[in-house]
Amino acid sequence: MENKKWYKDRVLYQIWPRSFKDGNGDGMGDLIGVYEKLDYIKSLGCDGIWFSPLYPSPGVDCGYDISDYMDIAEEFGGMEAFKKVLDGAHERDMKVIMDLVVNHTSTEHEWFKKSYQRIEPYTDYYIWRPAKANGKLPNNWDSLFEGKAWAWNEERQEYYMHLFAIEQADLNMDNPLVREEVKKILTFWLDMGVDGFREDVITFISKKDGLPDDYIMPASKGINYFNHGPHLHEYLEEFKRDVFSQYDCMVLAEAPMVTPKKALEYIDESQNPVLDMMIQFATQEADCMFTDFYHTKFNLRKLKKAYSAWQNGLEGKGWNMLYIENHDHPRMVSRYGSEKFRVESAKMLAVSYLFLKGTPFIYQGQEIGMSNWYPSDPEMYEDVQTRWQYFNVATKKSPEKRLERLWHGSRDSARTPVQWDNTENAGFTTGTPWFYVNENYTEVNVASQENDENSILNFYRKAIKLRKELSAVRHGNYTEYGKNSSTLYTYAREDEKQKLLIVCSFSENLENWDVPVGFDMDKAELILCNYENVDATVMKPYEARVYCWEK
């Protein structure tokens, strides 16, 4: 019997709180602003929200360095504002998903302060190691953000592990007391009425016993020893047994370098899964290698291979999480689409993934075609990872070339304030914005698209409405056509009621298109297209079509 979880029928909207909407004029996005825009989110057809971290934090990694898991930061409006948003969302039949970040905490967290002072029971809440006899680091693992994975604490006279920023100390999940703390956090929010969690780099929480040196990876040393570690499944099972199984909630896990086969170890619905969905990175790697900073030319075949691998690999077994943008990657129009054909390519990219099987997520600003940001000075960047890249990687290249790497690869392009209108600061705030507004806000904004039936915004509304109405999207199988094409992505969805054919051009040129064998186009209805006039055998630049056959 099919697992009928509520998340399978919803479209969720991701909010990165700092840059969504400022409701009190202090320049920082907040929950007051979110509350003002709940009806806007609902109008898109979205019936759920995933919040990036709202907790108190020093802000070294924009909230992913948490100093208190059981509170809402005052800069976002505090707990009262959060409860108002939570109630407002539920009144609109919208679910609310929180970000759970338990691989690490801020070094400003009380646990860490007590741990380096060796105050029980916090002494072993983190991964501490003495320096080796020869004065070297405990092992050769790399941080994914800055330098090596170890930082010295003078008071404790030991190193602590940080797989990310120096101020993000890794928790020792092997300590059962730490796992009890995690369960307290989960229970606290679920009891309040939160509907689930997106678990940040959760596959990193179990490190290989003994923390051995890594002689396998030439770069990102250690990742083979802390990704999908020896006790990961055991700990996730514990969280599900002791907490999640008691609630009607959804658990989504961020999982770098995961394959469909590996994902099924966690989300196979026939095997009492410990998770509901996993966020894979494969569909974000069609123009880069490993991270967005190692930029390569966009390769549609690589993207199609990733889409098809996940659609086919999970079919009948697990459920896909679908996305093309989030807070961790540059804007998709600038990557897989075209700023020259911004409107056309933004609509096409929406079609390319919204009709796949799974639960789609839309990232703030994606629905109006927000694009990358091109600052003139590297000092304008806020992101800790971006700044490390500029000042420590490829330093033999000219400053201009290094800045260009950031234009292609920085997460900050997705973190500029949402562009609500063409007034000062894009309508994001009446004060001084905490971060730079993209200069194209006078052209690209919600207000200018709201009443334009041909806008990207209204195209998203049409596409989301359609995907909810079409049974083949929810239940149908998936078949890809023209796998070798480097310009066209063609796939079908089919169930017992209807057949769909989706065609997307990733080219700025006219492209000849051959109808796949077995599709009688005389009986097809073109139910969605981003152009008014359609040539049956020629695709216009970044054209997208959805055909339907009712049985």
The other form holds:
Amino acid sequence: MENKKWYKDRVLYQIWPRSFKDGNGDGMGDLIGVYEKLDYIKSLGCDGIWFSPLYPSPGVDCGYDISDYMDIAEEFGGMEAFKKVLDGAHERDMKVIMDLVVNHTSTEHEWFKKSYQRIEPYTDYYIWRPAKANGKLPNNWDSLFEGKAWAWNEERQEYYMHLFAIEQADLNMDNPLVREEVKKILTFWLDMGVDGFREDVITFISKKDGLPDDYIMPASKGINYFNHGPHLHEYLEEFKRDVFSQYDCMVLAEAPMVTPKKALEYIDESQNPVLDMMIQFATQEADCMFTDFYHTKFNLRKLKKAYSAWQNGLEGKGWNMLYIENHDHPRMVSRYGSEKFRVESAKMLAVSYLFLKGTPFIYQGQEIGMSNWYPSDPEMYEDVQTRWQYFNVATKKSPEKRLERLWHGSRDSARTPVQWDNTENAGFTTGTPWFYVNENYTEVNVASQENDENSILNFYRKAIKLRKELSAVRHGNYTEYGKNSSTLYTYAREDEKQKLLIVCSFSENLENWDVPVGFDMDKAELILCNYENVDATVMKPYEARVYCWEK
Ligand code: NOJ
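Switching conditions: you have the form predicted alone, so give me the form predicted in complex with ligand NOJ.
Starting with the chain above, the whole complex follows.
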């Protein structure tokens, strides 16, 4: 069946289930809560949901360590609750995307237990290697979460590879039986009616033959040999041929370090692509080096360069996935925006990416401008990666400085419960929340913003509505102006019907704006702005404007 590309006209909402909404009072977000909020999500103008993992899991990596791929965790309401949400979403013309995490499974998965006992056919489902002479590790690769990429299994008397947590064992995708399992999982969910997948670190599934030592990149050894490995394209092609091509579904691949050029090897629409879109990381790196933990001063030019590289690089060939937040990065108002100008900067950040070409995703809480969380004690962090960074990575820095690093870098900053109202626990649960609620919930919450015409929430609604009405956003080409400005991001979108000019200030000062040559401002209509009064050539702190010329 031909892929109808429904995703090109939609805006998707990401739910990280634990912290979205608790419907049964046990303190953990669940699908009962999601069902209650379907109309809310739809009211934003979102017509699709990406669910971070809902499957049974010991929860070492908050669900990204799966112990059963064909079920829904009881804590989220089980399969019955899921089917109700799926039907409820479809009734509202909303698509549902699942997370597919098959680079690794939980070490609690049946396959792993059988694998270490060498019970066939599971013996080679994972990447097992004996110790080298003197008990040395099979190679020098690093785990991205916890130390080296190898853990010893007593029963089997071998090491298994874990590119993430110790309890996340890497699958051996070179084994055709493992690929058959993946296809069974995909078919199971697609037959149930889900509309696609977001594939977790899928570019890591093919490791270089022989698993050689990596000498090139001291920061994270191995990445040169497991990212975009030798059989990646072949395996993705197999999944497409045997499964995805039979359904009207969307496949979105998480792809650390991918460039637009590399992405086109997978998503070029003229080349029978194996994927629909890729999640790039370049636009997340304007205030850090490699990962959020290595915080640097925010650099707008770096951000603009990344946006333009992706807009121009895929033009006419592939389709962009657009996002500013997800469950893996701290909140954007606290990063590229400003907590002091929280309302203004949250709106500006919305404009900065919602008018680009591609399919935007909104992460829960982003639409009300939720900001970072600043715990006083490192023990309050839950995330496995964050805890390793604090408690295990050697550094000479003081405990205060190390804690501060977590404030800027931890994923937990974006994992506090969604703030629904100003009642106890922000209306997230009637029980005891599984995680800390950000103290600013009395000020920052959905209920108060529903009643305020000028709220961030209502601004998102307006921006999304406009984006859907304007053909130039869907089809138009992209041109960046004022590239050298370190405070303003100006870009135009144009098709045969309209010309749009978007300008966003990333500064807390007044900034002079040079109107790009060729734009007749007397004829322009200002269709969106986060301030009431506009001074044509001076941008107020975090001001954002969208101008339109109808042709
Ligand atoms: C990427 C996911 O987004 C992240 O949350 C997870 O920890 C890792 N992959 C490992 O599955």
